[in-house]
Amino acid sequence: MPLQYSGVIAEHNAVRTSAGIFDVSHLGKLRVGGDTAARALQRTLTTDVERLDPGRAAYALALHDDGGCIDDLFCYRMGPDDWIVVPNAANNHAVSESLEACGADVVDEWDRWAIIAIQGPDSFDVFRRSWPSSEAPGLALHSWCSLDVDGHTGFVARTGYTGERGFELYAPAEAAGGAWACLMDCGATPVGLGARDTLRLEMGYPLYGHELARTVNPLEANLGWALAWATPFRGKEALTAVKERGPARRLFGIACRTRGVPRQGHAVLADGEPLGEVTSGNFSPTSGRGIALAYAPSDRVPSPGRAVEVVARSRRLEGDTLNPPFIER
């Protein structure tokens, strides 16, 4: 996946105003099946996988026993005893190990599938022109259906990482090039990794290695909504204790008022005193300003609208705190 094709801002704006396509085939693809699959997934992931009907998907976390994040991912139920788990590329092995430790039979299907994300307000029109007979435009969010991709059986899901409506197409590897070309012919703009990051940041979506890490738990990252407390997920006992006493730190957003771009690792000040540190920062093409996510101790997380400063090398960028997202969608 290249950093850019024609330019980060142009590609970002294409997704916000029309339709863009991303080659995200680097993501992991783990097949989990058999009699032990449901029980192992229920233990490994924070979502209630047994309540997912075939044809549905869910966002979830895989955790260590102490509640720290192994990864965040999507889980697709393909059949009664058949799931596909899609972790971040760098964490594919760690998620596979965690599943196997919980009794799962895991098959790595990384090279079987290409994944093309089709995102933007015009994504439905582009998809209809590409596959006129598909039922995908009628799917509910976080649902999927089978799709004939040039004579090969794939599937398409109403999922994504941009805050826009759209799909993620799982195409058999041998049919992926043709699917990509078809989508471009039908009006989609190719989009690289640079715009993928600015798009997700505008929505306040966490990224592993930035907002999520081995040393970060979901309650600190404002992901408590992704925890199915009634299930026996790994790390539940530790997170129950965190929930009772409150997380040590919390994630919040910053929108800059002065010109400049905050970056990961930049210090955040409140009233001239150290407050926290930026985990992700970039220029927001939609709002035309610098934006950032940052952590601070829970008892010091500022209320929305509080003035703060980001120390960007020798400059101090003035900004205001907010609860993401940074734009209205």
Contents of the next structure:
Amino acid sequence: MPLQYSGVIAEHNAVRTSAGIFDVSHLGKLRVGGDTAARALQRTLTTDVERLDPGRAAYALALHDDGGCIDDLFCYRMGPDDWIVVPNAANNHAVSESLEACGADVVDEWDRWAIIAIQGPDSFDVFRRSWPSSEAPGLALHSWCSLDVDGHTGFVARTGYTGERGFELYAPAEAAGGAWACLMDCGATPVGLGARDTLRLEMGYPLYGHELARTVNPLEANLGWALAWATPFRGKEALTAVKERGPARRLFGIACRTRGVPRQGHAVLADGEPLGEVTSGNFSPTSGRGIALAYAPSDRVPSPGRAVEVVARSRRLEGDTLNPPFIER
Amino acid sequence: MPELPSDRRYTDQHEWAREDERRVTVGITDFAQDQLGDIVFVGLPTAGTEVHAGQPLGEVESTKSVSDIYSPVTGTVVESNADLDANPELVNSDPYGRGWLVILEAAEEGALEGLMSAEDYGRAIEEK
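Next up, can you give the form predicted together with the partner chain of this protein, since the form predicted alone came first?
After this comes the whole thing, all chains and molecules, with the earlier chain placed first.
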């Protein structure tokens, strides 16, 4: 996936106002099947995989025993004893290891599937023009159905990571080039990694290596909603203790008033005193200002609307705290 | 191959400088804007600021990164391009024209003599 095709801002705006396509085939694709699968997944992932019906998908975390994040990912239930887990590329191996340690039979299907995300307000029109007979536009959010991709069987899901409506197409590798060309012909704009990052950041979605890490637990990252407490997920014991005493730090958003761009690693100040550190920052093309996600000690996380400063090299950027998303939805 | 006007000189940090009497207009090259990607903010010194050849003059922020702009000459800032406040993308769309950054009053005559010709700069970026 290139950083950009035509330019980050034009690509970003295409997704917010029309339709963009992303080649996210670098993501991991782990097939987990057989009679050990459900049990192993229930232990490895924080979502309730057994209550996930075939045809459905869910966002989940994979955690270490201490509650630190191995990865955040999507999990698709393909059949009664068949799931596909889609980790970040860099964490594919670690997620696979955790699954196997929990007793799963894992097949790495990385080179079998290309993944094309189709996102934006016009994504349904683009999809319908590309596959007129598919029932996918009628799917509920986080559902999937099979799709005939030029004679090869793939599937398409109502998932994505941009904040816009859309799909993620899992095309057999041999049919991927044709699918991409077809989507382009039907009016989609190709979008690179740069805009993928500004789009997810405007929504306040976490990215592993920034907001999520080995040393960060999901309660700190405001991801408590992704934890199915009734299931025996790995890390639950540690997180139960964190829940009782409250997380040590918490993620929050900053929107800059000063013209400038906060970046990962920049210090955040409140009343001139160190408060925390930016984990992701960039220019928000939709709102025309610098935006950032940052961590601060929980007892010092400012309430929304509070003035803070970001130390961007030699300059101090004035901003206000907020609970993401950074744009109106 | 990016366009390279021959009416000006170039630095190895990818700035251009065009002299008119002692007034030197400074910008960044087409190669530089292309490498930076979409420019979203430009930070420039105010009129009267003294700048030194090879020292940071300001900064450009793109969706990718922040980069210093180095002054090609020693002198005093006469004017900064106020259009860039509202339209920083002019640096991308017209780097040698409306996307100029500052006009300097050079401290000495012949301030551009040590800089590269269009031809030399063209060869330098071709090797990249």
